[in-house]
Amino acid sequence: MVVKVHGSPYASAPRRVLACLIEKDIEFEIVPVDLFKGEHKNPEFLNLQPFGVVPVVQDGDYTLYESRAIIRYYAEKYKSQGNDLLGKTVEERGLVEQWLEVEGQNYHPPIYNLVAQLVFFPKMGIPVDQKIIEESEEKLGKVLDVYEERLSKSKYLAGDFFSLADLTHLPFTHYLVTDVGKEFMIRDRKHVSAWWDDIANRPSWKKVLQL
């Protein structure tokens, strides 16, 4: 059965889901939701996602939203299909979950603020807040210092295997490197830079960028 992904292939959170589906060799179709036209606030979409946020997936009669929940679901449901993204032992799974939480709680907030202030707001005609930019850059730098230490000891965040813990970083780090003008935050850290080059060149992510 083909998975329906409601969202835009240009939006960050749907891209996280699409990368996971490609890694797991799961067939999908994109149901476009135009955020600039406010289609995510239409009653039809709100029936699927009451908070009006993309993405939403429909897997037969099963509906799920929140991108990190979605990627966990498909990595588990199709564990024996495609690339294993969860680890082979309960200890490896624990580390995957740990770094997924780190991304959601520590990495995402400051990088989201940077992307919003420097990419989204100018396009929407919203004034940028220089104080938020400076504070977010400082916070993200401290998080990346932790990543640098971790990645000096293992190829990927959860160990020597690519997992959801790495995949979840792709969309916003891509913005940081290509659109925000803050590539130095990655490049100034030797091990973070090598890690980024590795995960950004995975065939799944290249395919997402082509969609």
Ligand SMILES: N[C@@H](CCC(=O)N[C@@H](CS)C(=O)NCC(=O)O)C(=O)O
The other form holds:
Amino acid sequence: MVVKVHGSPYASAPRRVLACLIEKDIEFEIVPVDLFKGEHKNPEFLNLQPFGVVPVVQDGDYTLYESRAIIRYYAEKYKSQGNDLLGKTVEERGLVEQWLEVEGQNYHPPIYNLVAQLVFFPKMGIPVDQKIIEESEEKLGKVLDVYEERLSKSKYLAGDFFSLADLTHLPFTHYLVTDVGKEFMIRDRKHVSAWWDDIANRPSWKKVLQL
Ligand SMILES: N[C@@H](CCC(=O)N[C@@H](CS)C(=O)NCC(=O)O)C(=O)O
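For comparison with the form predicted alone, provide the form predicted in complex with this ligand.
What follows is the entire complex, opening with the chain shown before.
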């Protein structure tokens, strides 16, 4: 069964899902949803995703939204296919879940604010708020200091294996080092910098960027 991914391959949350599907060798097709035309607010799309955001996957009769839920689902469903992204033991799995939560709760809010203020808003003609930019940079810096400490002890966030915990960071960190112009936040931290080079060079992520 080919998985249908409703979304735009240039948008961050769909990219998270696509990277996971490629890591797991799962066949997929992209059903384009043009955010610029507002297609994600059309009634047909809202039937699939009542909050009107991408991505949504359809796998036969099964429909799922929320990118982090989707990657957990596929990593579990196809545990022994493609690259294992959940760890071998329950303790490893616990750490994968811990760092997935850290990404969602600690990393994502400030990095999202930076990307919104410095990339999305200028394109949309929305005025930027310098105070939000400064506060977000400070908050993200503190989170990255915790990552630096962690990554001085293990190659990846959950241990010495690449997992969903690392993969989930790809889309927005990509924005940070490319469009936002704050690559120094990664490069000033030796272990974070090496981790980023490692995960950003995975064939799955390179393929996502080409889609
Ligand atoms: N928590 C959701 C967030 C999805 C999300 O914000 N998607 C963005 C694209 S990356 C979107 O659809 N934005 C359009 C909008 O907010 O109107 C997920 O992870 O799936």
